[in-house]
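What follows is one chain in structure tokens, specifically the form predicted on its own.
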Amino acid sequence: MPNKNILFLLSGSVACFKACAVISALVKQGNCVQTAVTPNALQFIGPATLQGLTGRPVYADMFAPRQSGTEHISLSKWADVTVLCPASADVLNKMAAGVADDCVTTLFLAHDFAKPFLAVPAMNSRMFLHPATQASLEKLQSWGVRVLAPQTGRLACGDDGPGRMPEPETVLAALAEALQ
């Protein structure tokens, strides 16, 4: 799947380290990857890492002086595929409610559903199984979002259950499938 424009959104989760492996692999395949992050994602991964992996500035502040204020539109038009990885409960629930209060959720509202949008949940089991999150996932899927099911296993907090972000190879395969 080389030569694709991939809009890679990151939300706050310890799984951001796995997302970096996915980003690195996508770039090595010859794709152009543009990252956008929530403020919470920046608590887990720094912009220097993402810029180093992609060679592109990180879209983190809609109102930064160097921004035109319409990047959410231009990036949505530019992207062949958009992926939210990791997808936190917070961001999934905001997206389903139509909230657009940061770069990531604003990009979602500007998304053209003629193109694929993939969400890769990563969170604690209780958060994943919460009725609000499950309802949000159902709503997002009804709109055309492809949700990659989380793995079951040991979580960062020490609990066991569903909510682990799938391994990078699984995410890469899902992206390749979405682009067919």
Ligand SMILES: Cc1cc2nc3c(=O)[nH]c(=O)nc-3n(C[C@H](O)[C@H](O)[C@H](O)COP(=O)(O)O)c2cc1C
Given for the second form:
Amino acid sequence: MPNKNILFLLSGSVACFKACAVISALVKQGNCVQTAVTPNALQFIGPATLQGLTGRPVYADMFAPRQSGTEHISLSKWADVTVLCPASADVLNKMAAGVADDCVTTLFLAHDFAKPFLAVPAMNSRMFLHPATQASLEKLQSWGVRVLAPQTGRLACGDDGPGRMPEPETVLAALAEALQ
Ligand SMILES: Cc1cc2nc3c(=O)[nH]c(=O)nc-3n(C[C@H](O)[C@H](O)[C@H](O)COP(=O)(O)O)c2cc1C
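Pass me the form predicted together with the named molecule as well; I've looked at the form predicted on its own already.
Then the entire complex follows, led off by the chain already shown.
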């Protein structure tokens, strides 16, 4: 799957470290990967790591002075595929409500579904099974978002249940399928 433009969105989950393996593999395959983060994603992963992996600055602050200033629109158009990995419960619920108050949610609201959007939820099973999150996932899927089902297993907090981010190979396979 080389030579694709991949917009890689990260939100505030402990699984951000796992997303780095996906980003690294996509770059090694010859793709151009642009990352964008919620402010809380930067509690889990540093911008230097994302910039080092992709060779491109992280899009983190919509209001930072830049040449164009409208990356929240242009990046959506540029991407062959957009992936939100990890997708926090919070960001999924915000997206389903049409909220656009940071880079990630604004990029989602500027997405027109002409090209695929893949969400990879990663969260505690209580957050995943919460009616708010389940209703949001259903709504997002009805709009055309592809959702990669989380695995069931041991979670970072020690609980056992659904919510674990799938392994990087599974995310890479889902991306390849979305691009077919
Ligand atoms: C140590 C720690 C780990 C967390 N892990 C997750 C997680 O895996 N998934 C999730 O949805 N929220 C997780 N949270 C809660 C989110 O970070 C929190 O809801 C935050 O507001 C999400 O921000 P964002 O959606 O804007 O990125 C975690 C919080 C902490 C303190």
